[in-house]
Structures are given as C-alpha cells and as structure tokens.
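First, one chain by itself: the form predicted on its own, in structure tokens.
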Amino acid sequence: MTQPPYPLRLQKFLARAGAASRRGSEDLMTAGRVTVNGVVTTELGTKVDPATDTVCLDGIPLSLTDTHTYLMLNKPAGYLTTMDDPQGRPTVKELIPHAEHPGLFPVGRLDYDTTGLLLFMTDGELAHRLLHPRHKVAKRYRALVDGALTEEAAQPLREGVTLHDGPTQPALIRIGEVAAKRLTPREKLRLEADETFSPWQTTAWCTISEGRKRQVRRMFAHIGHPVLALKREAFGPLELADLPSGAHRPLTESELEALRQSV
C-alpha cells in the first residue's frame, strides 16, 4: 500500500486517526487537549510525522488506522448534535455506542428539533469530503409547513432565495398533501378573529446540497410558510428507510461504497 506523504498537518492526522472531523480536530487543538511528544500543541499549522512523533488526545495516544466505523442514526427530536454539552442537555452521544467505538463523531448536524438521518464515523477524511461544498452532496428533507403551499409560492426556492447569510443554491422542491390542521380550542378562536391565520398545513420535500444552520427552516420561513416539523430522509445515496426513531445501525458495504463514490 502506498504510504501518504509525511509530515502532515496535525488536524489532518487527528481526523484520520478518528479523533474528530477536520473542523472538530481544530477545536480539540485550540482547547489544549492535544499534545505532541508531551507538549500541548494549539498551533493549527503544526505538522507531525506519525512514524516518529507521539500524538495524544487527553493523554491517550493516537495512531492512524485503515479500519473505521460507520453508523446511521435516526435522530429523535430533543437531542443536540454534539458529543459534549457543558450545560448537560441531551446529546446524540447518548444514542450511539461511543464506548465500543472511540472516536465516533457526527457528520454535520441536525437541529435540536429536527429528526432523521444522521451519520457517524471515525473516518475524518471521508467526513471532510462529504461536508465540503465542492462535492455538493444532496440532503433530502420532508417538511411539514404552515399554510397551503402552492407551486407558485415554492418557485423562489427552486431558483434560490437570499437569506441573511447570502443567496441559497436552487433547491429541488416537491409538494405533497395539503391537509387541515388539528386545531386546539384556542386556535379555533384565533381562526375566527385573525384572517391571516391558516387552518392548513402542507407536506413538502426539499433537497439541498448546502449545510447552513437551520437552512431549510429559514428557506420556508422566507416564503411565508414556516416549518412545523422537519425530518431528513436521505444523505447522498443513503436512505433512512424504516430505521426506528432513536435506533442506529452500521452502514452496509454497498452503502459505504456508494457514499465514497458520491465524493
């Protein structure tokens, strides 16, 4: 097997060793949790030679490996996509076998109140490629939005809208069922008094290849149809299918190969 060129950047070494994603590895360094030959190293430009240098995370030596773990989780609502929360809130770490597979980290994130497909792996290189905008890996979401969404109203999303952090890329939008909401007594009173209050809700599918914070929610809010519930059903070639909420499973060989082919 051809050996990669050495030395290499410390954050790249950490990612390849399964410590975290490339960005997460930088956070570990700046937090002072990484040592090289016994010396705390926070400089992001630092390079190491795995053949001669000893790299530790929280005092535990790391090494490069070609064997990685890849999991799919059906994330429930009410969990933060992080492996550690200083405030003690529920995190996705509680839902995966992190003790059996040290170094697992989430690939990207889902909002606290968003459910669905969330990938975990120890392969920092693949995670970096999957999240890099250059590869435009598609993510499909099923959204329940407020109001009766029409094709005309959804058209701006297909063309791209401008949010506070810049214009979005064109999205694929498919509109499904428009149904009546189950109104509470208070909402029924509001319906009689407020002509802007809609008794309808619409199921729609939105596919994007970007990954900005709360992007899908902000896109639908921009066109006047706030999201009531949001679930990610697909990430690249992977489908959530019938994986129960809160459950996880390893990726199959064919899924992993399709994922690699996508980038």
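Source: prediction; values computed, not measured. Numbering follows the first chain given and starts at 1. Definition used throughout: the rigid core is the maximal C-alpha set that superposes within 1.5 Å between two forms. What changes on going to the form predicted together with ligand URA:
In the core-superposed comparison between the two forms, the C-alpha atom of residue 221 has shifted by less than 2 angstroms. Positional change of residue 249 between the two forms stays under 2 Å at the C-alpha, relative to the superposed core.
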The other form holds:
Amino acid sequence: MTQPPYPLRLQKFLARAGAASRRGSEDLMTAGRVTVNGVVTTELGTKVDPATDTVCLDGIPLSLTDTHTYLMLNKPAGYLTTMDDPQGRPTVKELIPHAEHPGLFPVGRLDYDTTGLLLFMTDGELAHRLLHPRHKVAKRYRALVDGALTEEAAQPLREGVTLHDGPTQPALIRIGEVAAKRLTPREKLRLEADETFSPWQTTAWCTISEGRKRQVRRMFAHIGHPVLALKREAFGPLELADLPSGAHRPLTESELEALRQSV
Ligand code: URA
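For comparison with the form predicted on its own, kindly provide the form predicted together with ligand URA.
First the chain shown before, then all remaining chains and molecules of the complex.
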C-alpha cells in the first residue's frame, strides 16, 4: 500500500480522519474548532504532518492510523483492474477518487470486459482476509452465455469441473431466461451454414468462493457455453444493486460491519 505524501493540507487530514467531508472540514477550520499543536488554525492552506503534529477537533485529538476508506465501484467494460498500466490503457484508477484517498487499491480483480462490483479500500489487512481462500468469500456473477443452457448441462459446475489449473469447488448455479440472440445479417448467414452456431443465449447466475483468473468464463466454456457478458453483482455481503455503471460510493457502516463479520 502506498503512503500518502506528507505533509498534507489540514482540510484533507480532517476529511481522511473522518471529521467531515473536505468542504465540511474547511467549515470546521473557519469556525475555529480545529487546533494544530494547541493553536487554533483557520488558515486553509495550512499543512500538517500526521507523524509529528497533533490535530484536535473541539479539543479531541484526531488520528489517521485507523481511518480507512472503503468504496465500491460499478466497473464498466473496457477498464483494467490495476492502478498503473505501463502501456497507458484505461484503468479503474480513472474511475475512483484516488487523489483524495491515497493508498486506495482494488480488492481482487475483474477482467477487462467484466463489469460490476469492484471493491476498493486502503485497509490492507481486511483486503488480505477477504482474498484469502480460507475465508471463502462468495462472489455472485450474472453471466450471459452462448446457447440454450439446460440444468443437465450446468450440473458439472455444481459438482466441480477440472480446469487446466485444477478442479473447481462446487458452484451455485441458477439458470434464468433463454432468449433468441439478436442476429446481425452476417450471423444469420452463419446460422444457415454452421450447425454449431446457436441462435440462443441464456442468463445464468454463478456463485463461487474462489478467485482464479477468468474462472467463471473458463467454467462456462468448459461445459460448452462460452460467456458473452459477465457482471459481478455481489461480493460477500455487498450487493451492487442500482449503482450506475462507472459510479462509485462509500460503503455504509453496516456494510463494512457485515464485510468484517464475513471474515
Ligand atoms: N471470473 C471471470 O471469468 N472473470 C472475472 O472478471 C471474474 C470472475
């Protein structure tokens, strides 16, 4: 985890310590409620070093040590899950307030084309526990797969299949609607010429507790139903719900509590 640049502006320190938003922190300062080393500080340009300065709000010392940021992003397709791509491709860093919350990093990863719930935090210890296989944090994905998926065809995924990197644990699979694909003129021609080409697609939900690379895509490909689109709807107790694509929001206190409880 990277450390924020120190010293930092006092209103940023206050916001990161959880005193208020950045704007609200400025109001606290101008109201004379903030002291630095015992001196009331209303000057908005003031910088502090959290290692050596004592910052108080209404006489109570504030600290950054256990103040972490936790947020969820609804990742759109076309972004890499990394905070730094040497090749300059779009990354999730562009979608989160990384400058305001130095040290934010993604917990796990979603493929370039996968959308949905991506968790970010500055709390390395909790992230480590969430990613540790021992804690078996469940992740629920909604997949649009090629072809008309039947219960029988999906059964191996419920029992576990062997991929090139070993057997998968049993997955929870729920099959939804089978729908006709909207075919392009070229696909219509292909349908006539190629009997392996399916005019159907199926929505299915897949819940797994592992986190191997491209695991859900490989699982469905293994049973002959390649994934056409993949979205993560839930991570442990967290639900993406109606967060718009590309948007992020902080976790609520109860979500954070539930997340901690889950590991
Ligand atoms: N499984 C996949 O195949 N891709 C993801 O992005 C996440 C899980």
